[in-house]
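Just the one chain here, the form predicted on its own, laid out as structure tokens.
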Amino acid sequence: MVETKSETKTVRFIITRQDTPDSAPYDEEFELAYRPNMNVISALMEIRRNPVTVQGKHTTAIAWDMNCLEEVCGACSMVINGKPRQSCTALIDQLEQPVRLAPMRTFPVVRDLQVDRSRMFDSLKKVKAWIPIDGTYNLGPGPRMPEKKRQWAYELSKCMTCGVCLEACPNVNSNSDFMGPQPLSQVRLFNAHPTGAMNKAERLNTIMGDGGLANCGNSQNCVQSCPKGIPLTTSIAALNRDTTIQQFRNFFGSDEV
């Protein structure tokens, strides 16, 4: 429920600040008058025009990630309440009050809400998450990928790097070298392409190797927070049943992919 203050509608927020990545988090409070149709970001731009806590303290306007504002650069994830998600679609209006905010702690804090997403884009560089086929010339048109596979995969490219999966997943964190299920999910979506299809070899022998599908412990997690909906476990699933067939491969010596 949205605060009355002297007949004005108000909205809390506790919101955990960090200085530096190497200082302590604290807790700053902050009171919004309320407006219809707000959203978590909107309400930080007002609170950055104005940053004074509820106890009349000036402060330092809050640090935090954005960029398109309709969830599709995936910038602007943080904790909301206790769940990650995008900030820019958390309406206040389906947020209980008072709205806490955090940045995600599978990643580094750079400052405040901001985060160090570098293990996750390093992942997706070990996964070679991306087609080789840059030439001098003009190699023409590629083969066609058949519709009912183009739909599936469709789904899978609809992923923004947001982060939110690997902040939902209970084996991503400092003690792991598990590389998440996004990457992993954008090895089946390379996989499946005609012509990414000749990488597929090298990027089924990385994910079988350390902080790959072995880590996995299938919580399930990272399915139910997904913003876009991916079918992120039915990827994992896949690539079991794809690196078992490789390994064969890989012992009796067949370069086929």
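Numbering follows the first chain given and starts at 1. Everything numeric in this text was worked out from a predicted model, so none of it was measured. C-alpha atoms forming the largest set that superposes within 1.5 Å between two forms make up the rigid core. First, how it differs from the form predicted in complex with the partner chain.
- Put the two forms on the same core and the Cα of Leu139 is off by 2 Å or more between the two forms.
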Contents of the next structure:
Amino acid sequence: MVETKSETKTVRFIITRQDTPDSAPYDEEFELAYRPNMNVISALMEIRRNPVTVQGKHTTAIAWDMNCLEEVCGACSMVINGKPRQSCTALIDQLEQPVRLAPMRTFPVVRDLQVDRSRMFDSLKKVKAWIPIDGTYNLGPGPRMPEKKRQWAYELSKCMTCGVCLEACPNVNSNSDFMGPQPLSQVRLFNAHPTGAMNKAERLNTIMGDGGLANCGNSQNCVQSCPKGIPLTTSIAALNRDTTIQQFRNFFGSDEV
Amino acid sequence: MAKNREFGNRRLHSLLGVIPIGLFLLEHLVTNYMATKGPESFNSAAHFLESIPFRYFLEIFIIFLPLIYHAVYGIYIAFTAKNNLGRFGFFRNWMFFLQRLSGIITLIFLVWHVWSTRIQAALGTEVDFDMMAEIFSNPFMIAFYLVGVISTIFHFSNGLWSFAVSWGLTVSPKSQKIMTYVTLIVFVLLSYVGVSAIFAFV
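Show the other one: the form predicted in complex with the partner chain, since we just had the form predicted on its own.
Everything in the complex follows now, all chains and molecules, and the chain you saw is the first one.
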């Protein structure tokens, strides 16, 4: 550290920037005065207030996504010191410096740290990750879910579509159309629901299609990286069992449901 | 490629690795081990296998076709992955990488091995203890075979682990962990069998 600055503590950032979806990424370095309880988002806001690099160059404000600021929406995910995670819960006190920020490149980069996560929402539509109850008349109350099962299912429902598991997966990349762990675990969640189970075979047959379940290579990075601690690999293995039965049912069975 | 064939292709790839290729590997390793009981034992075991009825039929449908499918589709799988050990150095991610690496090494080894034994046999060379002893008179070949055999056994043992997950046999983290230990023991024991057979020819 420079001698004249020894009195004031600073935080250094190396941020990967990209101006348009197709332009080449480049790094910019920033230095901020340390404040207690800083997180990556408050630091990015500070830079936005005065976007000047360490070299004194005036630059544009950094673009990133954020919403809830309490790690339940998943919008602010980015790669922080090599690990994909939410920037709202990335506390500066717990990070090694310089703090390196980069976008999750598994997704198309929109600008700087902002990525387009729509492929995950498309996957959710593809696997019908909902319970279809809409109709022209009142269907009445559905079957009850045992409390113990509800508590178990709640863990799976914590998924906030943040994209960290896709970023961590070696099989989700530009060479493959693997949908990744996130929609798969949602298939298990909605198949476990007493009303959702009515569409179980439909969801299983969807993930038995191209880019589906079979693309999992069991590196198990997803379960290690999930910020919500969702048992993603247990979900995948359970779906492997369900689809094993489903494929026999499809081939030998007489019922189409 | 036809649509929605991937699931069936992947499952077939996983199944063939164990049945019949894995079973053949076990048979092969046990036969090799006869070499530790002396040249006569090995030769009689080799001649017994040569005289088996429907030999070509069995070789084609139990060994060659499954192996070629497993190899070709395996190369596709291996090169579809983008390994990220630098950022995610977890144990299973290492196994993921090593499974693909050992698959490629095993394929290179097998191409050479089949060329120098089975194809030579078809061209009229007699496959017996002396032939292997001749190959192993070259120290480079000992090293090549050690790497090849251990890589094959690793690929089989770790493949058993992922077979159990892919077919939904081991679902819970606990069962997967126990399977890790079981396949580790399989790896150590089979490596002992394979390596002692190599040194029986030296």
